[in-house]
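We begin with a single chain expressed as structure tokens, specifically the form predicted on its own.
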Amino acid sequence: MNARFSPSGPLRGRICVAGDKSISHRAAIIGAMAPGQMRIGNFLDAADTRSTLDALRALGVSADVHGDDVVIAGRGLRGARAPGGAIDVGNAGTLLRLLPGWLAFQHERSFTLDGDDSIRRRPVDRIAEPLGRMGGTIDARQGRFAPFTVHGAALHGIEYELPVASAQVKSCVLLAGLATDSTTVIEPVPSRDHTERLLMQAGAAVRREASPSGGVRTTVGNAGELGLERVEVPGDVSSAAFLIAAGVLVPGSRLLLEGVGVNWTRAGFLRIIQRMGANVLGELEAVGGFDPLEPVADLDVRSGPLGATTVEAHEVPLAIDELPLVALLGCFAEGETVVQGAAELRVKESDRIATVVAGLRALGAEIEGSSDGLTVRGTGGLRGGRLHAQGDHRLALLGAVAGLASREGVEVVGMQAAAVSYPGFAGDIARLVA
């Protein structure tokens, strides 16, 4: 499906962004691992999160949707049922990498995971390696791709240092660590910490401390059983980021985004664009904060001029999904915007360095890619044209925002990909323009 986004008048109004995708995934999985019922409020209804609910149902978990809420009746830590066939994760990379952490200690049961063409290109060797050290086994296609089979086993604790900061790999190991005496994950730099916060809410013993190398050590111990009755999912800051970018770039705009999650490990984009001079006001969680409950804030967004910036490697895990938007903003900023240390972008739903560079260049951007990042020379705007989403929801949304702020508009080829994370985007934009 193609969609055209023409240059718009000012965006104005207030809006509640749909629930956070990362937290929705994690809350459902942790609810499945606990006995009894848990209600998840403001659960995101999107293709990715529906894949998670369907996967959990295949494992014997009850997952009932009631409006914006989902009620999970879990199986307990060791109660996952072996399904009759492969578990389809769709396009959900978070599900692909987190779920094996639970399945790895379902003794004497095996589980095969598969997904769409994009998922079959995303590597899973980074979870297979630590799970193997813990005593688990993953048999993957070519040693690193889906479809792959997790063979449940008795696990033992390890201390694992991540080669690259990854919240998904960290979360997988921490979930598996619930079945061990003690498991520690060492991150070179902090990444999003939703899993740790939810586990603390569910009664697991979680300890976080600074590592000598400047990163973070997170330790979990044997949980017995988890218990969590309700989780309220905040608005998704990654989805809000596209509205924020549009509000900053389209002259005369003024938006109020209500109830957005501002966890400091997810608010890297907000700090970056504030550094660029963007008029985005809201009470963000202090850097280094760690409360089990997710912080939320209302964000006041106004249009205005931007200056270039450099995104350093240590900032990348805290803004990984929003870095394409930094490139877009760089097209309108004065000076040269640089993103470095972001090789992780190459193993997302698409190679997001290559696709962002090609997509924005087709719209008139002066942009170059590198092995681990990109450089954008600000020219004050974009001409417009056609952008191919390449099946990547973030790229589809990027093209839409670019169209609103461009001189000639943008036709997004494959706009249906946006349904993975933000199916209501076009409707929200239409209301804000009206």
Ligand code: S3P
Contents of the next structure:
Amino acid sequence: MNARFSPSGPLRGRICVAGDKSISHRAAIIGAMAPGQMRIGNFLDAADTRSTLDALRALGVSADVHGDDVVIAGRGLRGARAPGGAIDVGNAGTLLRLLPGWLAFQHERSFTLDGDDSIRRRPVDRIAEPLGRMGGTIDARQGRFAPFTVHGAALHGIEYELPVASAQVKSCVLLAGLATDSTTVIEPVPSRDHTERLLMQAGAAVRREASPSGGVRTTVGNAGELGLERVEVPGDVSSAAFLIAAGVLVPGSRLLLEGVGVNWTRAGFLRIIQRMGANVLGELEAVGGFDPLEPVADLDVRSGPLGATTVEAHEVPLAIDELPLVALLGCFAEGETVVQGAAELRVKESDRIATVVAGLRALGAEIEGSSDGLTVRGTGGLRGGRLHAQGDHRLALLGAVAGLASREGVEVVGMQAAAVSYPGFAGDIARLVA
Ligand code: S3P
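Could you switch over to the form predicted in complex with this ligand, since the one displayed so far is the form predicted on its own?
All chains and molecules follow, beginning with the one already shown.
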């Protein structure tokens, strides 16, 4: 499906963005691992999170949708049922990497996971390797891709230093670590910590220490059954980021985004654009915070001029999904905007260095890719044109925002990809423009 986004008049009004995708996946999976009932409020209704509910149902979990709430009746730590066939994760990378953490300790049961074409290109050796060290077995196509089969086994604890800064890998090892005496994950730089916070809420002992090099050590283990009756999912800051970028770029805009999750391990984009001079006000969580309950804030966004910035490697995991938007904002900023240390972008739903560079260049941007990042020369605006989403939801949404802020508008080829994380985007924009 193609969709045209024309140069827009000011965006104005208040909006509650839909639930956080990362937290929705995690809440549902942790609910499935608990023996009781969990009610999840403001659960994201999008293709990715539907994949999670369907995958859990295939494991014998009941997941009932009541409006914006989902009620999960879980199976307990060791009670996942072996499904009849392969579990389809659709396009959901988080599901692909987190679920095996639970499945790896389901004794004498095997589980095959598969997904769409994009999922079949996402590496899973990054979880197979630590799970193997714990005594688990994953048989993957070519040793590193879906479809793959997890053979449940008794696991033992490990201390594991992440070779890539990945919250998905960390979460997988921590979930598996619940079935061990003690498992520690060492992150050289922090990444989103929603799993840790939810596990704490569910009664697991989670110890977190800062390491002298600026990284984090997180230890779990010996968990009895988990229990959590209610979780409220905050608004998704990654989806909000598209509205924020539109509000900053389209002259005369003023938006109030209500109830956005501002966990400091997720809010890197907000700090980056504040540094670029964007008028975005709100009470962000202090860096280093670790309250089990996810912090939320209302964000007040106004349009205004931007200056360039450099995003350093240590900031990358805290803003990984918003880096395409940093590139877009860089087109409008004064000076040269640089993103470095972001090679992980190459293994997202698309190779996001290649697709963002090609996509924005087709709209008139002066942008170059490198092996681990990109450089954009701000020209004060963007002409517009045609952008192919390449099956990547965040690229489709990027094209749409570029269109609103461009001189000639943007036709997004493959706009349906946006349904993976933000099905209501076009409707939200229409409301804010009116
Ligand atoms: C996610 C972590 C990030 C991010 C992805 C969601 C998560 O991936 O890009 O969209 O929910 O844990 P990595 O952890 O692989 O960097």
